[in-house]
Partner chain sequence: MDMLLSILNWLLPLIYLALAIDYGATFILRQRTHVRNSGVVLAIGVHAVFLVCWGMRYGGLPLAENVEILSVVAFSSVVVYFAIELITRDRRAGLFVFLLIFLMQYTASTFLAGEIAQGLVATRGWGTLHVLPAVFAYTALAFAAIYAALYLIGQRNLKHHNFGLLFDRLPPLDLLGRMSFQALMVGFAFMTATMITGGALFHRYGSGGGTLPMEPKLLAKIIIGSAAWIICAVDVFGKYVLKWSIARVASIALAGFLIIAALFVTSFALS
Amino acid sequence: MKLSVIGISHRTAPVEVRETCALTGDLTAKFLQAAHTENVFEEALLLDTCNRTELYFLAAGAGDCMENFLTHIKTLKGLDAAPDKSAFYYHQGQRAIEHLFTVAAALDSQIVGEHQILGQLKDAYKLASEERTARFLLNKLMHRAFRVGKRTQNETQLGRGSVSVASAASDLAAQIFADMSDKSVLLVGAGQTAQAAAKGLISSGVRRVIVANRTLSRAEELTTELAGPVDQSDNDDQIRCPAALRHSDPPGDAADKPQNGVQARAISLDQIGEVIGSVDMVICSTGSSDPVLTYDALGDIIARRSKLLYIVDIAVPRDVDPKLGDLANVFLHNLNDLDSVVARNIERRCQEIPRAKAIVELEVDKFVKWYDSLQVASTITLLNKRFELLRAAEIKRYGGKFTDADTEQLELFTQSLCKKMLHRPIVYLRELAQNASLSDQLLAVETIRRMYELDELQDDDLEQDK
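Could you put down the structure of only this chain, in the form predicted on its own?
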């Protein structure tokens, strides 16, 4: 099998090396356009994300595909020299299929089980199709990879449970509140982790957000972002990779995109007492060296509430006075609580790895068997068998209408007729095997196999061999 993959990832190189090789933006399309006009790659698909740059391809000839790929990276990125090939891996045949399916199953991700990679693979396939570098084999291969990713998501717990502090905070809130749509959240501080937690809560249904920050202008910036256009691309466990957004958003300004319906406003830290009596959740993540939510300032206000209050303290040092957690209507979680949730979820995901690997192995085996079935020699054998079965069935059906003296002539006639009918298809297949590209050969063979239902014959042969 001439299918191969050349790549660099978080497993083989640090980020400063990977970013020099990343073909982001229109560089991916430019590479595929060059691949389409050259005679090095018969088919090609480029997957470029924050953690990997991988080229899946069929080699067209005897050229050095690794050297060609690295030279293109050098040219497209304007580097002084081609990247060091020691940071790249090169898998061929079944090993290349195993690698792709492992990537699609999120088993090779930096965060095992994340769902983002499947969308990135679909974007890569879409672009390769548009540039006409994904033909018959990559078309079949990528759709099987999508199937692997979906099976892993649906049939295992590999992607269940948050493995980031921000997502864990959202998950705990969902356990406390059955319905998030009528809940409001107060963000104390505008740091990245608190921001990610707020986005997670918004994804869960929260539609009212208040941001309190020492610098009011920064709070206003964050409220604008939280109440901005709908972004379907956020991942629960990591910051969205810019490379993945290459084809995600249609042209146009943010104003052209649907809004998310979130009501957000900014306040200063000294206004927290005015709003904490009405919100349902508080997420704290400031850089203060002293507690921001103190029992002395807020204890009475919170105690008079008629409903419970969920507080998450992500800050180090802690922003929330532990005494507030002693109030009957307060659920207080800090980093220790969230870390334990994350640790349990990571352990749960690790326990699912064998099940996900079993899906990958099964699907690799199926794909390899499908590919092997498209060999010309075996297809010609099955084609002859199909016609012989049809011939025998018709003789059995009409043979009784002939005299014994005519039976021998009937046999000779039907054999000759089938041979003549098979002549051109067999010659065509043999010519393809000698002269056509692998993609054209596989497409023609599969068409003939479907036309005459040859896979059924092959399955019958395998059953008889058992």
The other form holds:
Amino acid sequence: MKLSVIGISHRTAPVEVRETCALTGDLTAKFLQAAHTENVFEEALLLDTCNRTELYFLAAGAGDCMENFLTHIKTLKGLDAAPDKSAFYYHQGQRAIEHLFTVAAALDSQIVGEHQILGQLKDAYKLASEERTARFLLNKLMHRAFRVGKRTQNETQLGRGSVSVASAASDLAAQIFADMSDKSVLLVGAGQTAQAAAKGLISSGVRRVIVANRTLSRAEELTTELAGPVDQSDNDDQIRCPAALRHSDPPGDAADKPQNGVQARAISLDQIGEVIGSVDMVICSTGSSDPVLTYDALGDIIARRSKLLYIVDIAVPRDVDPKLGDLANVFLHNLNDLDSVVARNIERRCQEIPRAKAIVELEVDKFVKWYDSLQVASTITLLNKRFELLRAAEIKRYGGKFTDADTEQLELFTQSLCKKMLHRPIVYLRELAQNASLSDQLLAVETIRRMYELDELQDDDLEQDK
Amino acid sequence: MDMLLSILNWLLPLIYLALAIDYGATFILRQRTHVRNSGVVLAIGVHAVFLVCWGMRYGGLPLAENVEILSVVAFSSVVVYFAIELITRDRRAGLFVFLLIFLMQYTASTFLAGEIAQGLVATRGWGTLHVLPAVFAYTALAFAAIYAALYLIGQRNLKHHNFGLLFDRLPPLDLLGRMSFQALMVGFAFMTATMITGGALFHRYGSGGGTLPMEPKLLAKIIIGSAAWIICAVDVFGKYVLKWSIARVASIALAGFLIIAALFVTSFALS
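Next up, can you give the form predicted together with its partner chain of this protein, since the form predicted on its own came first?
Now the complete complex, all chains and molecules, led by this one.
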């Protein structure tokens, strides 16, 4: 099989190297346009995420595809020299398919089981289709890869459970509150993890946010940010994906993005007592060396509430007096608790890896079997067999109406007719095998196989062999 | 007809057991909102056919004895649960509900099998107007207790940072607390209706010149009903007037139901 993949990923190169090779934004389209024009690749698809840059292709000729790809990276990125070849991997045939399916199943991701990769693969495929570099084989292959991704998500627990502190806080909140849309959150301090947790809660539906900070102007900045456009990216991935490798939005897109409808306001730390009676969740992450939420100051106010209050203390040293956690309606979790949730989820995901791998193996086998069936020689054999079967059936049906002597003539006549009817299709297939591109060849073979239901015939043969 | 009743009588506990197993799988596999309630619809259909056939054969619902009432309680439970699942689209509590329903129907079926075999079936006549709201009331209280128990388990897990087996398999706490209290309110309303219709029956007997025999069984029912009504009233008062925490309201709903169940079992054992 001529299908191959050349790539660089978090497994083979550090972020500094990956940064230099990443073809983000317009560069992917430019590369595909060049590939289409130069005709080095019969089909090509470029997957570029913060963890990998991979080129899936069907080579048109015998040229060095690796050299070609690296040269393109050098040109497009304006590098002095082409990237180091040793950081790249190159797989061919079944191994390339296996690699793609492993990527689609999120088994090769930095965070095993993450959900973003499938969307990124779809985007890559859409772009390749638009640039007309994804045709018959990549079309089939990518749809099978999407199927693998969906199966792993639906049939295993690989993507379940949060694997970052921020999303663990959000998940724990979901264990307390069924509907987030009428809930409010108080953010005490403006630490990065607390921000990520707040964003996670906003994406779960929270629509009222209050930011309390020692510096009011910083709190106001954060409220503007939180009330901004909808951020639909995966929280777990955002924390680990270096900014340089994230795909930036095209200019002008931010204004077009839907606003998240969050009402956010800023207050000073002194005003916490005024709002704590009405909020549902509190996320603390100040750099204070003393507790910010103390039992003496807030215990009575919180005890008077009849609603549940969820407090997440991500600060080290802790911001929240542990005595507050003893109040009936209060649930207090600190960094250790969230870490234990994350560790448990990671362990759970690891236990699911064998099941996901089994799905990948099965789908690789199916795809290889389908690909192998598209050989011209075997298709011609099956085509002959299909006509012979039809001929024999008709002879059996009408043979009784002829005399013995006529039956012999009938045999000869039908054999000759079938041969003549098959002559042009067979010549056409042989010419395709010699002259046409692999994509055209596969497309034609598959069409003929479908027209004459040759796969069924092959399956029958296999059954008989067994 | 008796043959059909016998078959349905034993089919029902099997269906409820199968549903409990199905919901158990949902619970274990964490399928939060996987709505596949054709089994519940089937159970409701079969149970309805059973009750209709019973009514046609014996001229009333099986409401005469404490144990046979359980079949009607099981039926009302499955209808109420079906409605709750459709509203919340959350089937994670189903395992617990269907385990209880299975136990109720199995107990009722064991008793009803004897009645069918002997052909000795009592009916209530006007008493149905008193018994039906009682059935609905106890069903609602059973739901309040199940949701309260789940609330308390979930609360304990979250409070003590016990993120083990049950942690993310249970529905959200505020949903459980809300469902428990709403079920208790429904139970309270039906229990009040039960008291009123019970008083009216007393009055009817009195105005007709007769008197209801104050036998121990009747006394036990009056005591149990009154206890249930008082427990509901205390919980509602505590929630709205004393602003009790959800945990306290849930604890009383659960403890109250356990007391009522214990009283039922004791009265049954003594009779």
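Numbering follows the first chain given and starts at 1. Between two forms, the rigid core is defined as the largest C-alpha subset superposing within 1.5 Å. Since the structure is predicted, the reported quantities are computational estimates derived from the model, not experimental observations.
When the rigid core is held fixed, the Cα atom of residue 347 travels less than 2 angstroms between the two forms.
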